[in-house]
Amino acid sequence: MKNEIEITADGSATIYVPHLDEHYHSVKGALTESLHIFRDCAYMHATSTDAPLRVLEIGFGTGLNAVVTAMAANEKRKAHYISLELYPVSPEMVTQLNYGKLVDNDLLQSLHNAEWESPQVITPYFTLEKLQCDFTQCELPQRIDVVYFDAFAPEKQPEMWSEELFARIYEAMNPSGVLSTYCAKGEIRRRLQKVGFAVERLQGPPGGKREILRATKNSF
């Protein structure tokens, strides 16, 4: 069965994957989720330095997390955005998502049209590096300040949420780096804590999940 476009509660679209019975974004609001969980609770929360913040996204998907981050990037908060994606969304499906009514469409197209496997300067404040690889197998980029953990749900892809992989992420991050995820399950929180993160439950996005998780790496 082919993937399908569905409209979420805030009017923005997501992709439904029939064989997993899973959506790329929350059906309560795709754009709302990206803005709250990833842009606001992770990227805007992270400690700013003279160098660009190094953002690692697990799952480029529709590019929605990337475009809202690129729109937020500025002279004081630059971003080097590294995204791992094994199965890129087709250009035809990107067009069908019709995000151009909600975000900067030219910027979104630039992100999807950017070459893979090397850093591409999208704006003076935002560099994108898309890597086509399996997160569970590939070598992770290092010196990461922010992690957007946006894999499919643990019950759909349990191999993506293992303690071992969280430990690899922890080691790849700079001190005081932050990770955010929509999944607030107790088992996931405990796995993050076990590898060394300080984990807090935060209020979820408006109209969406009640709670989300933000994990911070110790600074020593």
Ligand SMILES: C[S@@+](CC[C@H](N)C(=O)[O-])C[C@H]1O[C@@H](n2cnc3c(N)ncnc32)[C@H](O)[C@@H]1O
Given for the second form:
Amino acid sequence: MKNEIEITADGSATIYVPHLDEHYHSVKGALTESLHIFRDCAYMHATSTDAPLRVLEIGFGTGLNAVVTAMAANEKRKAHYISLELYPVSPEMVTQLNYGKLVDNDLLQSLHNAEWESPQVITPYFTLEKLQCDFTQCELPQRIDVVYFDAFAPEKQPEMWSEELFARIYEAMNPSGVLSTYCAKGEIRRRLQKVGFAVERLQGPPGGKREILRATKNSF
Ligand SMILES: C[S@@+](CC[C@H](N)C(=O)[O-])C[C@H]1O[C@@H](n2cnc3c(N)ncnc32)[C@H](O)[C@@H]1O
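Given the form predicted alone above, what does the protein look like in the form predicted together with the ligand?
All chains and molecules follow, beginning with the one already shown.
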């Protein structure tokens, strides 16, 4: 069964994966989710200095989180955006997504066209580093300020949500670094706390009732 494009409640597209019975984004609104959970609750929340914020995304997917972050980056809040992806979305699938009408299409295209495996300067404020690797196996980039934890749900891909992997992420982060995820399950919150994060439950994106999690690394 092939992956399919679906339109979510805010009019933005997502990809449905039949063999997992799972979507790349919330069906209540892909773009709304991306803006709220990742851009606003993590990237815009992180303390910025003159140095670019080092963002680590788990799952580049459609590039939606990357493009909304690139659009938010500016002189005072630059980003070095590192994204891990084991199964890059095919160019044919990318052309079927309707994000070009909703975000800066030139920017989106340049993110998709950027070479993999090394940092690529996209704008003066945003550098993209796409790494094709298995998150459960690879060596993690270090000195990370912001983590977008956007794996498929724990019921669908439990191996991505283990305490051991959260501990590795914690170690890879700078003090006061923040991680956000759409998943607010108690078990996931407890795992994040167990490895050392202070975890908050925040209001989820507009249009949905669910909460989300933001985890902060202690600053000492
Ligand atoms: C929920 S989607 C992410 C959506 C993405 N952030 C976006 O803005 O479109 C989960 C992503 O994780 C990727 N993935 C699945 N297993 C992986 C693994 N072991 N390592 C790295 N990426 C993986 C999938 O291919 C998919 O792109």
